[in-house]
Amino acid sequence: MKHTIISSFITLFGRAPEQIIFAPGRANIIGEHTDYNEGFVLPFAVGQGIWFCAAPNNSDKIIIKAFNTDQATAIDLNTLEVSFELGWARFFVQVLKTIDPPIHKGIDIVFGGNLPIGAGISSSSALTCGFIAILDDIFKINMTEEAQVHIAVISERGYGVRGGIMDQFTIFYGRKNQAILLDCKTNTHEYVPLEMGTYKFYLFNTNVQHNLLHTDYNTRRDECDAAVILINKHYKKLKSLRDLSMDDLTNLQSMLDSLLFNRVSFVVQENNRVIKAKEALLINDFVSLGLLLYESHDGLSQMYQVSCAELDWLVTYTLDYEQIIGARMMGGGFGGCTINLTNGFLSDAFITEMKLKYFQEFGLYPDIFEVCPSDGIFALRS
């Protein structure tokens, strides 16, 4: 894909490009919706990612070129006004309004690869990372992964979603072979070495997009902002649902209204599992980390209430295979992708005979593929 991406940007602009930026996306183990509630979270880079081909232009202008797509638009750094309104070049503008000191040179950009979008595997983040890099590296302003990392979070809430820092974070610290353990009330992080010999994750995509600025995600948010309010009134002082253990929740049972109650149940609970699931890696107990993914599932479904029909038939569909031995949703919800645990490579029959019954359940073909622990974002001179 490298290749292709440099041939286009070379085709359309008449010059090699003189950066070479690749964003991954990101896979979740477990630690679903606890980020922006500072809990933990345990997800790792994967192999497919985007790839971002750019030079200067000696303009006012960044002019960019989404590949996969066909689509070309243009931002103007007086204005930040863009020639063609696009749902990605959002992400760019986003940047150009965050970045410190602002950006006023132009550049052009080609960028494309094989990452889904709207699946849950921060197709956004990695497009808003990359771009970042691609600033960082051209314009010399020589920012620490932590600085990129603050800029691309504050670059996607100013688009509207109130996330996290998980994907940018496992974006700028991937390594491969290893999940990250990201302790989102302190960011600081741990590596846990994913020793997978025979077994494999796999991402099942039920094909329904999510947009999350049009989804309950922020909504979920605000519950849990709700919920700490009325802890801190009428229980304990905190400042997140972070601080919370699994002993609290039988005095917050009676105080809180069942759908509060079962929202801030879940991401202590969650919690919990993502410290387990840790553990669970370390001595290579891959059944127990299966079991934990399947209860996060029954909590996100449930509790939390932001899986969908699709995913949750996925999940289903694996508990009659003894190979799968762990799944769940991943990412935000309300479509997207589950994450499954396997012990060994899927047979050609397994897939062909799930993508029948799923399309003849809802009219789509799911897409299935292995991903790996990978390196997170990483340049390369042309």
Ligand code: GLA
The other form holds:
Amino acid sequence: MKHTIISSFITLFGRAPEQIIFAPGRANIIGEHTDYNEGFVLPFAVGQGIWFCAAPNNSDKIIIKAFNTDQATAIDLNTLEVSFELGWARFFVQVLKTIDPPIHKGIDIVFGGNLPIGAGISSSSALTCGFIAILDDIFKINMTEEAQVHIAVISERGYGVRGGIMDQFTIFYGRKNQAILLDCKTNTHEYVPLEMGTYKFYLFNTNVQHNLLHTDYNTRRDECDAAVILINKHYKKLKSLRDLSMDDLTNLQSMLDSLLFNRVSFVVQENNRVIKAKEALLINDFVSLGLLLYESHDGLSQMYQVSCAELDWLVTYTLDYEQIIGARMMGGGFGGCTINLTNGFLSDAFITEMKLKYFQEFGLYPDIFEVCPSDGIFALRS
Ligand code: GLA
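Show the other one: the form predicted in complex with this ligand, since we just had the form predicted alone.
Next comes the full complex, this chain leading.
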């Protein structure tokens, strides 16, 4: 893929790129909807991602070509207006609106890769982070990784989804064969070795496109914020739901209505599961990890209500198949992928049968692919 993107750049712009960057997507083992509640997450960067080729162009425009869709647009650096309104262009514009110092010199860019779009694997964050890394390198801004993560988070929020930090952090800090245990209260992290042996992670993509802006993602954030205000008023001082323990839940049951109680309970329980998952991984107890994944899905579906029929179907389907020892919806939800922990490769027979049954149920086919814990964003010189 890298060579294809380089060739495309040379063909389009008539010179070699000066900068080549790879920004991966991310998977999340467990810890969903906990990041914006200052809780714990346990993600890893995947091998699939987006390649960017870039070089300065002596103009006041960022000229961008999307290889996969064969679309192109230009951003005028004086007005930050785009010549053609394309969905992905907004991620570039948001970065330009956020980055300090502002960018005044143009760049030619071609990007493309093998990261499914809108599948909950952070294609939008990969675009955002990759572009920031290009700007940092070409203009020698010398931002720390921490600063780049921060710019990425703010840029993406500018688009309307009040996301957490998990995706951008994972894209910058990912490491081969390791998961990242990130504490979203302190933004400190530790690496958890993934000694997978025969175990594997597969993603099943519902192919139900999710666009978090048009889902209840922000509503869930509002509900959590509302719960924090109520708990502060009637129970105890706290900054975020992260400050609650399992014991607090008993006291909160009579204080919150059932909707808020379910939201709060899920977050507290999910944080607890992340810590248990880390402990399971440290002793290579994949069976316990798998059970935590199923518990997480139940909570996401029933209590936090961010699943959908297709995600629930894919998780339930795995229950009868003993090679899959854990499954849950992954990412923001309302579509996108499930993450599945398997012992060994999935057989062609299983995949064919599952695809067919899913098609009979929903009229579209799911995609199935393995994801391996991989390095975060990196640059190559051409
Ligand atoms: C999206 C957001 C993340 C996180 C997940 C849910 O991927 O970008 O910050 O909140 O949803 O865990």
